[in-house]
Amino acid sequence: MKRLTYLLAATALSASGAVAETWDMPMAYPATNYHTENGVAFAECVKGATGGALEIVVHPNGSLFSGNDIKRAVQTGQAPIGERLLSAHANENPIFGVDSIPFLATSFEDSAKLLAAAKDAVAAALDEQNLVYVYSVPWPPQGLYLKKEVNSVADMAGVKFRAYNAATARIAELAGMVPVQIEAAELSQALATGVADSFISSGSTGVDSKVWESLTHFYDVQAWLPRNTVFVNKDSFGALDDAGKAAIMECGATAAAAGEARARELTAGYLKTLAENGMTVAEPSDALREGLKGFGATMTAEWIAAAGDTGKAVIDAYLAQ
């Protein structure tokens, strides 16, 4: 069992002479992942902006808390700040899954528009759970990884499919696949041991996990651009002085812009790396694309029904842009 790390005031003095405070920041992805690198840059920005009064220590790859436990850890104050793929918690509130509705927002531009439409609702939902929204960064468009060639959704029936949130579990159900809950840090082992034979994720995840060691095909279906969100425990945030609060939010805005720019830059390179390591990287057939779009239409309607008036208002605002 991982040792729980609680918020402690450091004994060292900052450059301004104030007692310095150290925050642990759990993150679910490897140190080399751009989300983690962006989190480290955010932490450095906060330290600089506060003159060393607040130092954030990033713990990558689920080393402090597993991905599935990060949000709860921050809610309860076991960690003061953390990053999580919010769509993994759509069962708590459908609004957390807005960025994982298939084929709703399928480009970086559309992802930004969807965030603009949904941000206030997401922040309000986090606020109800003792969390303060800081920033979010998109993953590259999601593609379909498989151990075999597929030309239609019917070809995916019976495949063991990594499901990491409600949306991916629903896709598995609609396609007749077998969903298996697997966190990012466990993905390589799950693929190597045959626990899973397929998943939908970005090129980034495929490169991080060296999926070419187990899988053979990547279809660039550009299903959606999920987002990792950084949030702070509300009590921890409230205990900061005005300068500390401003540093968190201003550095968060910088991190949001930098993270998206990096995601755009890396997208093509990830697919090139997959191909260079022997994977077949291809566009989906018309039949496969149409079948997946059908899933998307079904899931958009289901999401609106689950999210109610708040969800409908978000989708209406997004479509009106």
Given for the second form:
Amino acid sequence: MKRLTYLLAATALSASGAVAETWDMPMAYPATNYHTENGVAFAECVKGATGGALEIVVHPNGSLFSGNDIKRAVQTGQAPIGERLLSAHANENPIFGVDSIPFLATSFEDSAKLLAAAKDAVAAALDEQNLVYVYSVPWPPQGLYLKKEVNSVADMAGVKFRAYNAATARIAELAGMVPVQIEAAELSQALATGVADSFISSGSTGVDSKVWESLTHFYDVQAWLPRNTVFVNKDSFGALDDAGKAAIMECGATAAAAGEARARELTAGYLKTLAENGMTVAEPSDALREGLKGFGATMTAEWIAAAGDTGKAVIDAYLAQ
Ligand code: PCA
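Switching conditions: you have the form predicted on its own, so give me the form predicted together with pyroglutamic acid.
Every chain and every other molecule in the complex is listed next, the one we just looked at coming first.
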């Protein structure tokens, strides 16, 4: 299979007559998700900008590498480029979790400010891992999905909770829930089989996973906006000519803006779709919000302690904007 791809790639000629190169791009979310559609548009942009010399082929839904394996695959050169929810790797470097600190940045505006403050530090952390930062796009604000009404964090105790990173697992722990780490691609099945009965995520993932088939309530907590980040293997990037490098970075800047605009546009519609399919979509009660904010305060302090001077500088720069 590898050999065939190589032969096909080697025989394809670009508009300029140069031999075209093909890059596989593993992504973790469904083909119809806006992150994936944006990745496909990014690939088209690169193809156009390089006159066909660099063709990026998106593999959605964890089909080439599962979400949790994508970053390592790109670090080791098994794939030249990929997209990953970086906060799922906060155990490797706390800076990767900067976008998942509850109630630090809760709107698209603040998410953009947080990225402006954190981008250099995130890019430097990726660089240490043989990766080049290209672009990132936020998910809509994160809310709480359950199969019962809850009015305080105490009501969440004992519930089986799907986590997607260390921060969501920590929330589960603070609430006395039982965390289980599950990729979005396996979420529907986990809910259907009772492996998990609740989770925190966006309306986007709730709709992708048709969670109304298993769950009943969505509380629009707007706790944080995690990001998917696209990165390239440093050696693969280094092997590109200047035009190829410029195409990746310029198309990446376009994709960052287009992806965020799309997320903003789609956010309200996701919640409408949840409600249309029978879910109760509600604001959290004051007690629930306060309880979750208390977890946020604990986790902000924990993150700053873990992320040291770099983390403190990022938070200070964010708050100063
Ligand atoms: N969807 C992804 C991460 C954040 C989000 O909104 C997920 O649930 O896996």
